[in-house]
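A single chain, nothing else alongside it, follows as structure tokens in the form predicted on its own.
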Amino acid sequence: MKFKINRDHFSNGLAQVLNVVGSKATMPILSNVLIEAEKDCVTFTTTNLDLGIRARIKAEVKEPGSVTLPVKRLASIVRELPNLDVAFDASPNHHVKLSSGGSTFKIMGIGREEFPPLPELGDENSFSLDQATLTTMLQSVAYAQSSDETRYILNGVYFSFRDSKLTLVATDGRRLALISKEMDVAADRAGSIILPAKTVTELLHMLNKGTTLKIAFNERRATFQIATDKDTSGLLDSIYLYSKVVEGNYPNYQQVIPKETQQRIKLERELLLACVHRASLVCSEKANSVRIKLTSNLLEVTAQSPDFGEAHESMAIAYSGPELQVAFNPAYVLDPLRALTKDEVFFEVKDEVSPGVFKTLENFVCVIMPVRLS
């Protein structure tokens, strides 16, 4: 196998692959990035058996061939690499000589014999997307994701395809985050998937490098083709992203959305923000909520520590309703607040007992446990 390439798009085609490898792989294969060299093309892939992704850079192929090669330690390599011209020769016996400038190494590679295909999905379930609205969709809830593996059911984000409307949920039990856009679903066609997340992390990573994605999935898989657009950092066509759903069923997340709230008012996001962000500062371990308080016309943000001191934060509101204090854990409160990107949110909240609810216009929904206040 041999091909010439330039380095930086060769330095690129790893990144997009490079995240899937952990530090302690199973088999010493899984450490590597497969290498085909076709046509005018170079395909790298690399895979942990749950995730799996594809990506297709373009170079100057003089024999077609594959090689597997340690993708951590090539990755470091190709990026200190002189010239931007990459000489690549894999030999029969993967022994590989990679040349550029007055830099040459020999890497021993693995046959591509031992590398596990990923596995490719027919049209069991699967619908077009536009790139920047699913990755606002999923910076919209990723943060809500559970991390105790004890509940791994939480532990991705959950997509529904039905009822015309596409849903993501994520929930660790003590907030809940959804988010949901009209399309096209046929009745014959709806179905849903929790995406682990760590796949959502490596989906958040790919996307916004064109204008759509495929994905398909069945009840134990899914597949993202993600197209790209054919930019100077060398990507061809599209990037092939595979990963196991997380089986079971997710929680009706509907019962947690309260049915009623008792007041509604409409907040400048970015200036909330700011306000529970600085008194979040006086928190500690031991004390770790901020108070929300509401009087006529007033938002007043508190928060205090035993060790440390207090804060004390006021905005302009429009409210007539009756006097209301609820105390919720400051980051649960900063998180949606950061995610979104539209400067209008409104905050419903009924007693210092209910969940707080932040919505905007765009059908965002996030609940949030209160702490009790003492």
Second form
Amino acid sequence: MKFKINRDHFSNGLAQVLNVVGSKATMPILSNVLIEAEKDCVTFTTTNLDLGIRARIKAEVKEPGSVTLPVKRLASIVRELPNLDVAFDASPNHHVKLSSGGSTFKIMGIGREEFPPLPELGDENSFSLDQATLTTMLQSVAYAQSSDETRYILNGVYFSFRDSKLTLVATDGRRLALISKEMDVAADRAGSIILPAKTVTELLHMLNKGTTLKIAFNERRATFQIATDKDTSGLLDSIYLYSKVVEGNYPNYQQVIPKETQQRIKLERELLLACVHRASLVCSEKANSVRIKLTSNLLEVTAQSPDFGEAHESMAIAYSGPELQVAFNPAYVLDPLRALTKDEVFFEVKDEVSPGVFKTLENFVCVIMPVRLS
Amino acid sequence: MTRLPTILHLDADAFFVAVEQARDPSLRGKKVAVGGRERGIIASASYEARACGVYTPMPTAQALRVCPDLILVSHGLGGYGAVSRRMFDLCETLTPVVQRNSVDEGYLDLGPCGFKTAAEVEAAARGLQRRIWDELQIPVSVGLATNRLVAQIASKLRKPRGFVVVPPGTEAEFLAPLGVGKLPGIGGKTEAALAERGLVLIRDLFARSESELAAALGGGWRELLALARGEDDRPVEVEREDAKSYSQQETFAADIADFAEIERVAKGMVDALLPKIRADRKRVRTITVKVRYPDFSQTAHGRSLEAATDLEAPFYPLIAPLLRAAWTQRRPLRLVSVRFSAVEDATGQLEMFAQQDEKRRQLAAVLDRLTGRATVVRRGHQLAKAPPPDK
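The form predicted in complex with its partner chain, contrasted with the form predicted on its own above:
Up next: the whole complex, starting with the chain shown before.
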């Protein structure tokens, strides 16, 4: 196997597949990237069995073939090579010679026989999505995923293709973010999956290199074909991402979204973000809450920690409802405000023990549970 | 600068009895013990009672045999915690560096007081001892030394109302004539084993070769030898650690084999402990049920919830399976206990998918307030089984 490749393209291709490989792989082969050369392209594949990625890079292939190499060290070497032209030469005993300018590396590889193939899914349950739209949707909810391993069902983003829309939901049991977008979903193709947090991170990393993507799934796994037509660093066709899904029933999120609107206020997103962020600077691990007080046309944010001090912020709003106070974990307020891009958000509150709700006009809802005032 | 004996170990003399005697001075000078009823255990005995052979922990029945005129006071009235706090508050008027080890003993570091001479240190320590007696009528023994180890041994040397000062530099000399059992880590069994090898006094340890010591004391002999020389560099630690567990136990009036009755008692413990956990603003995750047989052998079984809670409800269904798992021998039980561990700080953060818990928490808060005054509300399982109807 022999090919010539542009160093930066090589590096870009490895970067796409690099994060899949964990620090403690269960089998040595899983620390490796499978490199396959044929026609005018080189394919890189990595997998940790739960998640796998395949990316294609253009190259001048002189002799087709395949080999696997430790991906982390290979990537750090390729990044540092002195010359843009890189020659890759693998011998039948899986020794690889990498040369670029005046440097030459000899790396010991493993044959491809042991490398587990990435499963493929048929087209029976597949949907085509716009990459920019999915990016926005994922960013609007991903922060609300749980990282508590004992609640593994919540360690991911719920995708629901149903009722002529795609709905994405994430929750950690204390806050919940939901966004939906209309799309054609034939009744017989409706379905849902919980995409693991790690896959969500990787997906966000892959998106926006092209216009569209195709998602296919069944109850155990999901695959993504992510077009790379906007990429200028050597990526060809599409990136293929395979992932197991979180198996189990996602909680009934509908029941925690308040049905009735109580006090609704329109807020300047960045202003509220800045106020809450400043107030939260006095919070501590033990006193991690900000208090929001609404009075006539005034919103006040206060925070205090006994061993440091206190903060008071105020902003003018249009409000004529009853005076009320409610406290929240500041991160729960800040995360949705940071993720959104619109200038204005709606915030709905009822009383000190009822959830607060952020909404936008784009079918976005973020429900946050309060901290008991004491 | 000359070193001063600024580490003070304070040890209340027969603390529980002393609290009762302060409450009822007619008990002074008598053979008094605080302990459970007939099948309970003596928690504290007056020095007069100790002279008759009553010790702690001794089963109450046995204590009444060796000392038939023993006046037994049950811990019913309690209030020990409050007296203890006042005692340590008095200590804190002397120095801010007070380490409360338990309800009745602790360490003080008088270093920050800036005393210039040993006489000043001694006068301050005597003043504290006197003040605790004057204000609380609690007799305490005091040991003064340059470190915790020696101060602690000194305070226990001349109880009650002892006052022992070990001048700096004389630690080894002070310890040498004492029994090896005075050293921490040497319990009754080790002491007996050492005595067989002729190691009775601390000074005996220095007469042996390293290999002999290693054979007699095992791997920790070097550390033990350092202790024997009176060496200890542990500081007096002010930070009081939060409770690591909450537990309650009950010794039955007569051994019982009635599963339902024991389950009822254990659930009653859940009901008694969770209000304390809520009052401390904590949550717990692990519950352990322990059973003890009449011969004092015991077994325990525990289980952890997925997430910590401050509510009774998640623990009720665990009681019967845990009791069954722990109670494996087909014998009646002498005692059952319930222990909660894996303690976490409770936050006021409300949960989304646990609205039921929120309602229970509100109910619990109301019940906690009510039962703070008197037992006005009881759960069904707290009611004892009705006597069987006559046939």
